[in-house]
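In structure tokens, one chain follows: the form predicted alone.
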Amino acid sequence: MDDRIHQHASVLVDWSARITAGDNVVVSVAEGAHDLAVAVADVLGERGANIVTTYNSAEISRAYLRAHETGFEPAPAHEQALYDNADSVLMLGGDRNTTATADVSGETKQAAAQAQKQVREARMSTDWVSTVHPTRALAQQAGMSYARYQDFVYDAILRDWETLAEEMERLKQRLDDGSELRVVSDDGKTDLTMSIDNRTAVNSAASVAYDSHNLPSGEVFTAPVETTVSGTVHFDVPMMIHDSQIRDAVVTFEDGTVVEYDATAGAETLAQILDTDPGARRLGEVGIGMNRGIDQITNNILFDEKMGDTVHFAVGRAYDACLPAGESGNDSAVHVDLITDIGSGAQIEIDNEVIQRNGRFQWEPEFDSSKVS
């Protein structure tokens, strides 16, 4: 077995999930993630944790969803109890077919997502971490050879997370101290403004100790005041969502709500997402990518949203970690990220001050302080 798989497992258990002896851990294993699951089980055994494994197969999900003819009932109590009694949930992705559920209707997927809402909330109340094991299907989706894709994945995951966390803390502090955030491009296709007043940004350094739940990570994100989002954003990074590709989506917000949208590909999928519930038409997150170990788009949100020189916006659910105590953020059964490239001809402003231009931050030597009007 590739030694990098064992390193991946150790980073996941020790840095990301911070698992210790006696912890109850649920490990969700995708079809192609067997080798990573074996390595994770080995590390968990060494740490003295308790393990329950579940099998997460897209092909099994497809069979069930296509055969289901009646409305979905809420998830059963035993499934809820599994997560209610878990300390950590490790989700090991690794599809063998990245479009396995492409022929399941959007309506069916929406109904299933609604039925799983309570279980999803219980799972997200644990110290959960999502990661991915490189598979040939994911390599093909990314347009890479399998060997190149393995190198790409481990370059993104096996990083000096403590050093990156220190850099990202600088951006977190700027967001925490700011009141208004604007993302604008030179070509005028993107100009989106929102309030971030009284919000707390998350330094997503791939560890639950930082309120971060993805490995790899490398982003700083916050939750806008959803009713304040105004303007238009061009999502020029293609994304595979619900087994369909969304390309060149343009979304316009007024008073926090999506009022217009279109895409050159995947417009129907985008419409289904936005029609899930009222909260799906509002922004729940804005995230700024800072992981420069991720150097190309792969059609996998786990990597692409963390890529340096990008900003992503998620329609749907807001994360409680970004909100003041006692305040409820945007609520939705979905949380779907879309990405825009700001590596050239774009900037991020906080309270009218440019803090990133052409993908470089104020504290970097290459920073360009020029400002789009």
Given for the second form:
2 protein chains.
Amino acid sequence: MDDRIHQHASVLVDWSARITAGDNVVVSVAEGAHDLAVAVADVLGERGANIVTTYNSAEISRAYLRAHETGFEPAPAHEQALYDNADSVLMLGGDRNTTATADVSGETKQAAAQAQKQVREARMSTDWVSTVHPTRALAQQAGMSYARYQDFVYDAILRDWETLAEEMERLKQRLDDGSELRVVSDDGKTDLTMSIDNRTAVNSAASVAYDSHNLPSGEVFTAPVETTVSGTVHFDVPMMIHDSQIRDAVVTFEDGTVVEYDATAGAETLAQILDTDPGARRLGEVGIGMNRGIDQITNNILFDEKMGDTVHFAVGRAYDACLPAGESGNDSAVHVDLITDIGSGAQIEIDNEVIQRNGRFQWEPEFDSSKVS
Amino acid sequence: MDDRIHQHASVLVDWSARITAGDNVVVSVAEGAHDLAVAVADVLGERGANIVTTYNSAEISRAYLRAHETGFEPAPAHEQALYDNADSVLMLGGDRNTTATADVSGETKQAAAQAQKQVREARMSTDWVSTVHPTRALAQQAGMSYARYQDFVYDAILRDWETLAEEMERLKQRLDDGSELRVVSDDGKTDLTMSIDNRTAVNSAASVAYDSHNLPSGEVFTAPVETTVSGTVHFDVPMMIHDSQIRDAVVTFEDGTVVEYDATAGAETLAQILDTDPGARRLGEVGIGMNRGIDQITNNILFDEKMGDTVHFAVGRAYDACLPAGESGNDSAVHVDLITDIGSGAQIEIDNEVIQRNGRFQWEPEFDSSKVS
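Since we've got the form predicted alone here, give me the form predicted together with another copy of the chain too.
Below is the entire complex, every chain and molecule, led by the chain shown above.
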């Protein structure tokens, strides 16, 4: 077995999930993630954790969803109890076919997602971490050879997380101290403003110790005050959402709600997402990618949203970690990220001060204040 | 997909597990059972059942057990809660390598099995059914080509279960009415006697409606009064137990307890099983194979013990279904079956009356009373 699989498992269990003896761990294994699961089981055994292994098969989901169609029971007792009693959930992604559920209707997927809400909330109340094992299907989705894709994945995952965490802390402080966030492009296609007053940014350093639940990570994100989002954003990075390509989505917000949207591809999928429930038309998250180890889009949100020089916005559910204690943020059955490239001809402003221009932060030597528009 | 996989799934869900809308079902998927799991998910979706899919990977178990070694926690809360809240558990066997855990020590396997006791009891309190999907590894274990093995498996599984259930009911009645059971061979190597007084035989017709939890099935079994077992039995059918071959085991009981045992192969594995706990040295089950669709040993207990013209005895845990209400039978962390061929030169007696001789029952035309010894 590739030694990087063992290193991945160690980072996941020790740095990311911080698992110790006696922890009750659910390991969710995608169809193509078997080898990583074996390596993870090895580390979990060493740590003395208790393990339940679930099989997260897209083909099984497809068969079940197509046969069931509607009337999904919310919170089945056995599934709910499993996650209510888990300390950690390790989600090992790794599809064998990224379009395995392409022939399940959007309505069925929506109904299933809505029924899953309480179970999902229980899972997200644990020290959960989502990661991915490189598969040929994911390599294909990324347009890469398998060997090159493995290098890409491990370059993104096997990083010096402590050092990266310190770098990201700087941006988190700026967001926490700020009141208004604006993202604007020179071409006039993007100009979006939102209040981030009284919200707490998450330094997503790929560890539950930072309230960060993705491996790899390398983003700093917060939850906008959802009623204040105003303006238009052009998502120029093509995304694969629910097995569909979404290209050049342009979304306009008024008083926090999506009032207009279009896309050159995947407009129907976008419509289904936005129509899930009222919360699906509001922003739950704004995130800034800072993992410069990720140097290209691979059609996988786990990586794409962490890429340096990008900003992503998610419609739907907000993360509690960003909200003032006791306050509930935007609520929805969905949480779907879309990405804008801000590496050139664009800037991020906090309270009218440019903090990033053409992909360089104010505190970096390459930051060119003369180019600020 | 082979249409027999869909038929298998239908028999499993409808005839065997009797699953209806709203049932909370755990589907346990072995490494090689993916295709069957997809077909089962399809039927479960149609029935409107709720599904949690677990991954029963021998390679994951091996890694975890070797790293953990000892001190397994009994009844981890998340695992216990999953099965406490399940209505049915469908165990889809299908190894990719039947010796995948051969390098885990017997001590570790024992410790893990003992810690699993409460979880296992919760699982066995559900409408559980164990079945197997044909894999190349199982074909290899059986000494067959893959195509021939698939035929073998589906011949055993896709039967007219209602008719077979009626045939088996005759034997069940004889066992229920009888007080003493004796199995004896002409060569003098087997002569085992036990009380079955006040016990209830199970007509194992591959359905939870018959308290029968294996698919295929086709055996009638009961629990001996465990303190009354006396004599010697020669297990002449070679068995694969815990990844080891056990050949020609000869086991002697006095006052219900194993006092002497040996085998020409696998004696050490047999010793480990018998030393698990005191209950492992007593008989928990005696079963008579009546599935003549299974016409040869394939080194898989799920099939072997159902083969016509055989008797099997299990050391360890007794099934509650065989016991008088309120009475607890033999208790153990293990339940291990060993098989004796009684197709020729042997007979089964109930209360000194020969009910089977050379593989033919008293009520069958081929029964030759002149050959009774």
